[in-house]
Structure formats: C-alpha cells, structure tokens
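Below sits a lone chain in structure tokens, taken as the form predicted on its own.
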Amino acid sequence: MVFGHMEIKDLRVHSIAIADPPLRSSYGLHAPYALRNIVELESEDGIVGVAETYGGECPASALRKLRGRVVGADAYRLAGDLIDLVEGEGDGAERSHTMRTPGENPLDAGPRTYSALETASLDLIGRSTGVPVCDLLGGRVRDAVPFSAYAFYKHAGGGGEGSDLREDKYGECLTPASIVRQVRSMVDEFGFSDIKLKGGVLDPEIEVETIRRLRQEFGPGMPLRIDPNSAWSVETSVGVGESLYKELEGGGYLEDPVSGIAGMARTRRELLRRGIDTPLASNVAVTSFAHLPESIAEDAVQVVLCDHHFWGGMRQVQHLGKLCQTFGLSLSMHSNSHLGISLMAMAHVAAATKNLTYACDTHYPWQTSDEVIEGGRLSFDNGSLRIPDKGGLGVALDYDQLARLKQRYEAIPYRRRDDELEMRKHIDRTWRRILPRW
C-alpha cells in the first residue's frame, strides 16, 4: 500500500436482526426484531473497515448495487467518487420523516447509502494509519460524548419471539409512575444526566403528567425533552408547551410536536406570543439541507437533530453544525435502534462537531442482549461514551456474533420496518397512523 492510496478489494453487506422490545411511538409499535445492515470494506492489504446502517432488503440492495463503483476504488477518494449520492432526491415535505420512519423513505436512499460507505472508508483509513475517525475528520473538540436517557412507553416484553424471547428488563410502562421507574433504572445504570420521553402515544394530559413526575423525581437540574413525533395539532402543541413551560426550562425542548415546517412555525409563533420561549427541535420536519432555508426563515426549528445515517454522512453533519452555528441554531443527534458500530460512529462525528449543544439520543440501552462487536456491549461513563485510543472507529466485528445475527435474520419474516402493521397485529387490528391524533 502506498501512503495516501489504498485500493478496496471487497465490499461485503451483512443483513442482521436484533431483538427489540415492544416500544411505542406515534408511528405505531416496534416489531420483535430491529433490522440492521453491517458493511465491510476490505483493502488490498486485508485491513477491514466497518459501518452499520438501516436494515432490511432495500438498504442492503442499494449498497450491493454500488459494488462496481466501490471495488477497485481508492479508499481515500471513495467519498468524493460517490458524492453524487449525498443529496438524495426530492425536497420539501417529500423528504421529511413525517409519514415514513427513518430508513424507509426511498428519497433518502442516496444519502443513507453514501453515509454507510463513507463511514466504512473512514474506519478503513483510520485502522491503516492508527488515527481515530474523529481526528481524520479534522480533530476532536471533545474526548467524550454525552448521551441522554431515552424513555419509551412500552408493552410487556423484552423483544424476540418464539424460543428467542428476551428478558423484559423494564416491564410494561404505560403510566407516568412506570416511566419514572424506567428512567430511574437507566440513570442509575448508565449515569445519564438528560432525559427524553418518546410521546405521541397516550392522551397528552397523561404525557404532561409523566414529564411533571420526571421533574419531581429528578429535580430541575435534569434537562427534560418530549417528542410526540408530530402526533399533535398546533392547538394541542401550544397547550402542552404552555403546560410544561417550567418543566422544559434549563436545557430541555419540545420536539416535533406537530407535522411540517409550517405547523412548527405556527406553534413557535403562538408560544412566543404567550411569552414562552421553549425551543422546538426536529428530526421529522427538518431532515435535509433542502429544509433549512424555509425553517430558518420561518423560525420553525431552533434545535436540529442530525443523524449521519440520513443526513449523508459524517462530513455532512459537520457542515450542518457550522450552518447551525452561523444561523444561531442548536444541534443534537437523533437515534434509531442500533448496535455498537453505529453508537461509536455517532460518538466520533459528535466528537468532531463543535456546535453540539445538547446530549445525543441513543436507543442503545434498549438492545440489551445483542451485539456484533468484539468485547461485547459498549459502556457509558457518567452518561458519556469515550472515544477509544485506537485507529478508525475503535471497534471490530465479532464474526461469531455476526454469524448468529445473520442466521436470525434469515429465520424471521421481517424485511422492513412497519410499526403500523405491528400495531394492527398485536394491539388494535383497526389502528392506523393519523396526524394529528390529538
């Protein structure tokens, strides 16, 4: 290998399934398994870079279709060679996640495919040079990245099905008191110092009471957030914002209470008219650079929740961070059901992005018994993930566990995420997603 040049000799894509509890959101119900794809790029010298991305057949197929452009390419130039993919298709409402869960919008296929290959190539370069990915991105501004406790209303069950049922660590959580117990357990185990509640599931009055109980339990020093994924009308959103004004002070926010940039802007204006300056955050209405001009002009979103998976990679998140800083917006990071490769990739890009003003989201505590990296599950230190003193992402594949998770994927019928179908199968056979629901 010549320094500054490294030929990629193979691209491998592994479809896997990981146990997922029956978590609720306004999209519906999580299936017993979450699907992920693991990407390997192998160099001419046998060094392997890895990435983790959305699961199922469509994301895997999109990656495999690029084999002809990837194999034989220079790892140092791959991100530039594939830059035509990074913008995606369409703009405006059709690129939002209002009606489609992240990873299931075909207009996002280019950015999410690009992101996986960019991450794997950076990991490959980092492993070959001994340089951590965050330093390849221009240098870290922090050595540890804070994450938040991510609370969900959920039904009984720990994920998996049949002979593969998993322990239900938190039990059924469909009341304010049970959410408080859930979060107390997470905070005690992982040391999180921020809390986010996934709402849009129960009557807004119950969810307001849940936030109030969390404030009573953890005090005003623990920032609180609530995210109903667009389940509320503008009127309901304003009412909740007014009711929780004190509880969301001190580093909290109201996330995607209503659908669309226009709805977010109306909610913002009405809250300000009432003297309430609670920030509105979004990873539903604002999901691409094409959304920023309207959102900024309308003051619709004050906290952009990025995700390198669907924003088009790590470098795009850095660009987004600078734009947010320029226009006075805050930045945090969205999450999906994931394993340690994605968690570490999130940490590296967050470590290299200066304008990260809130603790990041993570679903990682919910995937309690599956992992695909050597050494098992990653550990949080006082709610933060430290960047390893290793080249690349700092994690490596456990091929025995990879084989086990691939076998499970082959054995189950799930090939894409469909929370609405799961609701009809297990909770209410007439259920469908309605916006606004309240």
The other form holds:
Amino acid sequence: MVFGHMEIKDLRVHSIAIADPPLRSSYGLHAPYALRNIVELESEDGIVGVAETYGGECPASALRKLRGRVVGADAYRLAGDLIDLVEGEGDGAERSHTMRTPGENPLDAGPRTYSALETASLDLIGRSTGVPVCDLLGGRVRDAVPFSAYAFYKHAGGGGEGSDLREDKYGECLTPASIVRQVRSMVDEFGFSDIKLKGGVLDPEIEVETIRRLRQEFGPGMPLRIDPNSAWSVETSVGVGESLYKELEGGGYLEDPVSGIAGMARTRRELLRRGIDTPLASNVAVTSFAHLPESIAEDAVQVVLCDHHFWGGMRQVQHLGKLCQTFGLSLSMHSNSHLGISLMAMAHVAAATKNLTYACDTHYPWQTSDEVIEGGRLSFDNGSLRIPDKGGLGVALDYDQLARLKQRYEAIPYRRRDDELEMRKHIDRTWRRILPRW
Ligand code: GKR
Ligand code: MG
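Complement to the form predicted on its own: the form predicted together with ligand GKR:
Now the full complex is given, and it begins with the chain already shown.
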C-alpha cells in the first residue's frame, strides 16, 4: 500500500431477507421479510469495509452498475469521486416520501447508492487505520447514542413464512392497552427513555388515546412522539395537536401529520394561532437539501429527521446538522427496518453530529432473531448504543449468517418493499393508500 492510498480490489453486494413482523403504518403492512443489501469493499491488502442499505433488486443493481468506477479506485477518495451521485439529478424538490416508501423512491437512488459506498469506504479506512468511523468524520461529540422505543400497531405474527415462522414477541397490538404493553416490554428490555408511536393506522381518536395512556404509564419524564406518515388533513392534524398539547411537551414532537411542506406550514400556523408550539418533525415532507429553503421560509418543520441512508451519506448528514443549527432547527434521526451494520453506522454518524440531540429512531428491536454480524444481536445499554473501541464501524460480517440470509432471499418472492400490496393480500383486498385518510 502506498502511503495515503488504498486501492479497492473488489465490490460485493449481497441481497438478504430478514424476518419482519406485520407492522402497520399509513404506507400499509410490512411483508413477512424486510429486504436489505450488504455491501463489501475489499482493499488490495484484503481488508474489508462493510455497509448495509435498502434491499431488493433496484438498490443492488444500482450498486453493481458502479463497479467500474469503484474497483481500482482509491478508498480515501471514493466518496469525493462519486459525489455526482449526491449532487446530480434527483436533488430536486420532487424527492419527497409522501407517496413512495423510503428506499423505493427512484429520485433519491443516487444519494442512497452513494451513501452505501461512502459508509463501506469509511469502514475500510477505519479498519486499516484503527480509527472509529465517528472519529474519521471529525471526532465524536458523544460516546453513546440514545435510541427511542419505536411502537407500532401490528397484527398477530412475528414475521417469516412457512417453516420459518418466528416467535411473536409482542402479539397483536391494535388497541391503546396493547401498545402500552408493547412499549413497557421494550423499555424494560432495552432501557429506552423516549417513545415514538407510528400512527396513521387507526382512527385518530384511538391514536390520541394511545398517546394519553403512554403518558399515564410512563409519566412526563418520557418524551413522546407520534408519526402518522401524512395520513391526516390539516384540520385533523391541528385537532390532534390541540388534544395532545400536554402529552407532546417536554421533548416530544408531532411528525409528518400531514403531507407536503405547504400542509405542514398551515398546520404549524394554525397551532401557533392557538398558542400551541409543539414542534413539527419530518422525514416525509423534507427529505433533501432542496426542500430546506421553502420549509425554512414557511416555518413548516422544526425538527428535520436525518438518515444517512437516503440523505447521501454520513458527511451530508453532518452538513444537514450544521444547516439546521444555523437556521434554528433541531435534528433527529429516522430509521427503516435494519440490522446491526446500519444500527452501528447510525450510531457513528449520530456520535459525530453535534446538534443531533433527540434520541434516534430505530426498528432494530423488531428484527428479533436475524443478524449478520459476528457476535449476533447488538445490545443497548440503558437505551443507548456505545461506540466500540475498534477501527471502522466496529462490527464484522458473520459469513455463515450472511449465507443463510442470502439463501432466504433467494427462496422468497419479495424483491421490493410494497406495503400496499401486503395490505391487500393479508388484511383488506380493497385497501389503497389514501392521503389524507382522516
Ligand atoms: O417501517 O412502516 C415503517 C415506517 O413507517 C417507515 O417506513 C418510515 O419510513 O419509520 C419511518 C418514518 O419515521 O416515517
Ligand atoms: Mg417519520
């Protein structure tokens, strides 16, 4: 290896499937398996850097198409060499997640692909130098990153299919009382001290009641958030905001109650007119840098949810953090169904991003049994993940588990996330995603 240069010899992309329970959101229903792609970059010295990203065919083929630009490139310069993926076509305001589930929006394919390669190259550099990724990113501002309990209304079932059915750890949860039980169990097991409820599933009155019951159970010291993924009209959003004013105080927020920047801005104005200043958060209306000018001018969103997987990588999240700080916005973190490589990458970028002061979202507790890293499932310590004292991300691939999850992917028919179709297959043959539903 020449000083300050590390040639990439190979790019490998592995499509895997992980068991996922029948979780509900305004997008529809989770399939029995969530799909992920695992990326490996191998250096000339045989060191391997890894990343985890959105699953299925499109993300995998977008990565494979870049092979000619990646193999032979310098790992230290890869992110710079590929920056056109982040800044080129698709950086427009059309990129919202209102109608497309995260990971399935062709307009953010470039930033998503770039992010996976940036993460794997940072892991590679970190492993070869012994420096943790958060310190390569400029240095950590925290050693442990807090995550929140992510409650979902769900049908009975623990995920998987046929002979691969998994234990249903939380049972059916379609009432306020069963959500309280679900969250109690998560908080007791993982030590979380923030709660997010995925809403947009049941009548808003039931969801309001669910939040109230959570407040009764956990008290005012436990911040609460609710996220119906744009399922409500402005009127409903304002009504819920009024009803839950007290419950969302003290570090909580109302996330994407309504679709679009204009709808969020109207909701904000109406709430302020009523003396309610609950922050509005978003990972649906605001999903790219191009959305920020309008959102800031209209005061539509006060908490931006970053996610290195679709914002164009870890450095773009740091830029986003600085922009948010400059304009007086807060920063939180979004997640989708994922395994430990993603969780650790999320922790590293959060550790290196100063104004990420909210507990991050994570779906990790929902993937109860599958894992692809050596040592198996990662553990939270009092709801937080500690940055390991190791170079890179600090996790290594377990190749037996990887082979098992690849076989699973080959054996199942799912090739992209389609929650609307799953809803029609299992719950209601006529179901369509209608916005606003209430
Ligand atoms: O997993 O069903 C889900 C969520 O609704 C997910 O798709 C969202 O992207 O968690 C996410 C969110 O905060 O909007
Ligand atoms: Mg959200």
